[in-house]
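There is one chain below, alone, in structure tokens, taken in the form predicted on its own.
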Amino acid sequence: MNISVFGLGYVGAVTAACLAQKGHLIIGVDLHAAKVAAFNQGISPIVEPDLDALLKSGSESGQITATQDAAEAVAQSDASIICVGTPSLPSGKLNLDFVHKVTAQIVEAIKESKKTHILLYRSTMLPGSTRAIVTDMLADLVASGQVRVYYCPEFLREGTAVRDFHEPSLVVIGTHDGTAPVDAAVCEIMGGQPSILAWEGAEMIKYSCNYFHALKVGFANEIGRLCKHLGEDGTRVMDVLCADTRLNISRYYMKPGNPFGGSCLPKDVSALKSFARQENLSLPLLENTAATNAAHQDLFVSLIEGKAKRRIGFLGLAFKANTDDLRGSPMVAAAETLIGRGHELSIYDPHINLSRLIGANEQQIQARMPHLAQLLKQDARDVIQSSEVIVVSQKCVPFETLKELARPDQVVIDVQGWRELSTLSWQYEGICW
């Protein structure tokens, strides 16, 4: 393909060089004359392993040229990739001025050329940005089919960017609805096995990845500070933590849904937070872990109450499936709150037998929900048939039973991720989806 790359900074330079290496004809575009001149001489504007050789080879072969003329670049290309910067304003807000200016130039050039064109955004933009740009600047061209717009975030690490481009750990392509067919040419440009999402989802993936990386660095540093205070080797502690690839370095807990609960996590988070304060250590990330969980619990209850229904049914009450442990259960906390606010509750959990509860498990229920025996039902049908809102936290009822009893006037709130529930006749909503 003939591809124009707008913005010859870090992402644009690597993208241009690597696509040229794959055989595409690249036209770089930048406002800065010095960058354009350097590109035309095969000189990299940044220091990055292997990039100098690729740009020099591409320039010498004629695979890579550069210009300041946006109209000329668009006229000579089949697709345009926008890699311009999106810096922060002093307020912290994202500045999309460069993206808007480049888009306006491309739109004008496309209208003049009257040919079809692929527009691929790689600049980091907040969720909703691509859709707003399309609505404000590209609506007529997209509606006519003259322009096809994709959002494809980049995941290039400085120091390994060329390798990351050719061997991507993650490839994401955003379309207007997450289901529209993707041009084969775009898949070829991106390489790898792409995940297809809506524009907003693709934009969110970029921020989710970077935020997660930031959280990991912050977490490791806070654990390291605490370890050093204790005379322990923080690096060694984290090495051992990372050795567990079943739970710690895995996707096991990376699933939106229930607030965390149980007998361990709330207790240990509280204990370490208290210990850090006692030792006069500032660990903001660790200190706020309980607060973010409490905020999620509040959202969960608000989601239930927002349905403005009185009769609430719970399918699952224990903090975890296949257990009768009610200690620290988010479902118990939600039920307790709803009862206190005048809602009528009915509960089904096949693993809970009140006569078998002992110790702290029994004590917590006696203190928080002494009337639990009156709320527990032996048959899930009783809960489903009598409830206007059904909260599903466990797969404790056969799907066929749910299919038989579901009614259009009922609302189901799924906190477990049982997506098949959305196929039944009731109104379905997930806690995070």
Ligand SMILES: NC(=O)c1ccc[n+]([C@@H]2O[C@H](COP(=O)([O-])OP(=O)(O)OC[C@H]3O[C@@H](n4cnc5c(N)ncnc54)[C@H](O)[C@@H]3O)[C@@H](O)[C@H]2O)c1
Contents of the next structure:
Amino acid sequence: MNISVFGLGYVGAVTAACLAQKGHLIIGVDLHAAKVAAFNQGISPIVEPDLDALLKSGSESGQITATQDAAEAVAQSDASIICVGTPSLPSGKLNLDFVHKVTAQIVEAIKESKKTHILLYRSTMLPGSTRAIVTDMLADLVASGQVRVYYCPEFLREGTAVRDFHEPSLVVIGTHDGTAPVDAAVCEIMGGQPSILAWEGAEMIKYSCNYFHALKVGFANEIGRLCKHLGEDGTRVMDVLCADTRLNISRYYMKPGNPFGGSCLPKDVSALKSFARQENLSLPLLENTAATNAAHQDLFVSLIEGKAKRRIGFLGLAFKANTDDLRGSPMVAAAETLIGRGHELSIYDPHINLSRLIGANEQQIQARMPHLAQLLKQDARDVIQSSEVIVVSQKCVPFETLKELARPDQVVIDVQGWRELSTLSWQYEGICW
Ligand SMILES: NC(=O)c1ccc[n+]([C@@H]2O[C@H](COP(=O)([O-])OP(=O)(O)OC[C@H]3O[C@@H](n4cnc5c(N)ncnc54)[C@H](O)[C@@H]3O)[C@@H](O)[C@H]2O)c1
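For comparison with the form predicted on its own, produce the structure of the form predicted in complex with the named molecule.
Below, the chain from earlier opens the complete complex, with every other chain and molecule after it.
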């Protein structure tokens, strides 16, 4: 293909060189005369391992040229890849001025050329940005089919960017609705096994990844500071933590849904927080972990109350499935709040047998929900039939039973991620989806 690459910085220069290596004809576009001149001489405008050699051979073979003239580049291309900067304003807000300006130039050039064109945004943009750009600047070209727009976030890392291009850690293609067929040319440009989402989902993945990386660095550093304070080796502690690839470096605990609960996480988070305070250590990430869980619990209760119904049914009460442990259960806390605010509650949990609750588990129930016996039903049907809102925190009832009993006047709130519930005749809402 003939491809224009807009923005010859870290992303654009690598993209241009690697696509030329794959056999495409590349026209690089940048505002800076010096970058364009360097590109035309096969000299990399940035320091990046392996890039010099690729640009040199691309330039010598005539596969890579560069220009400051957007119209000239678009006129000679089938696709444009937008890699311009998206810096922060002093307020921290995202500045999309470069993306808007480059889009305006490309739109003008496409209208002039009258040819069909693929626009592929790779600059990092907040969710909603691509749709806003399409609505404000590209609506007629998209409606007529002259332009097809993709948002494909870039995940390469400086220092290993060329390798990352050829072996991407993640390939994400955003289309207007996440289901429309993707141009074969876009799949070829992107390589790998793409995940296809709507523009907003693709934009969100980029921010989720970077936020996760930032969180990991912050977490490792806070554990490190705490370790050093205790005379421990923070690197060794984190090395051992990372050795657990079942619970720690894994998908486990990475599923939006229930607030965390149980007998360990709330207690241990609170103990470490109070220890850090006592030792005068500033560990904002660790200290605020309980706060984020509390915010999630508040949202969970508001979601139930927002349905403005009195009769609420819980399927699952323990903090997770296949246990009778009620300590720190988000469902117990939600039940307590809802009862206090005048709701009628009924609960089914196959593992809760009041006569068998002993020790701390029993004390917790006596203190927080002394009337639990009246609320607990032996048969899930009683809960489902009598409730206007059903909150599902565990898969503790056979799907067939739910299918048989679900009614259109009922609302089901799914905190478990049991997506099949959305196919039944009740109104379905997920806590994070
Ligand atoms: N640097 C990375 O490692 C990395 C990784 C993934 C994603 N990203 C994202 O990719 C985007 C680009 O990042 P970068 O580090 O390559 O930026 P950069 O600042 O190095 O390069 C951006 C280039 O765009 C050019 N430019 C601005 N307006 C232009 C226009 N109208 N026409 C042509 N060129 C124009 C600038 O002159 C500059 O050379 C950003 O959104 C960034 O967040 C960067």
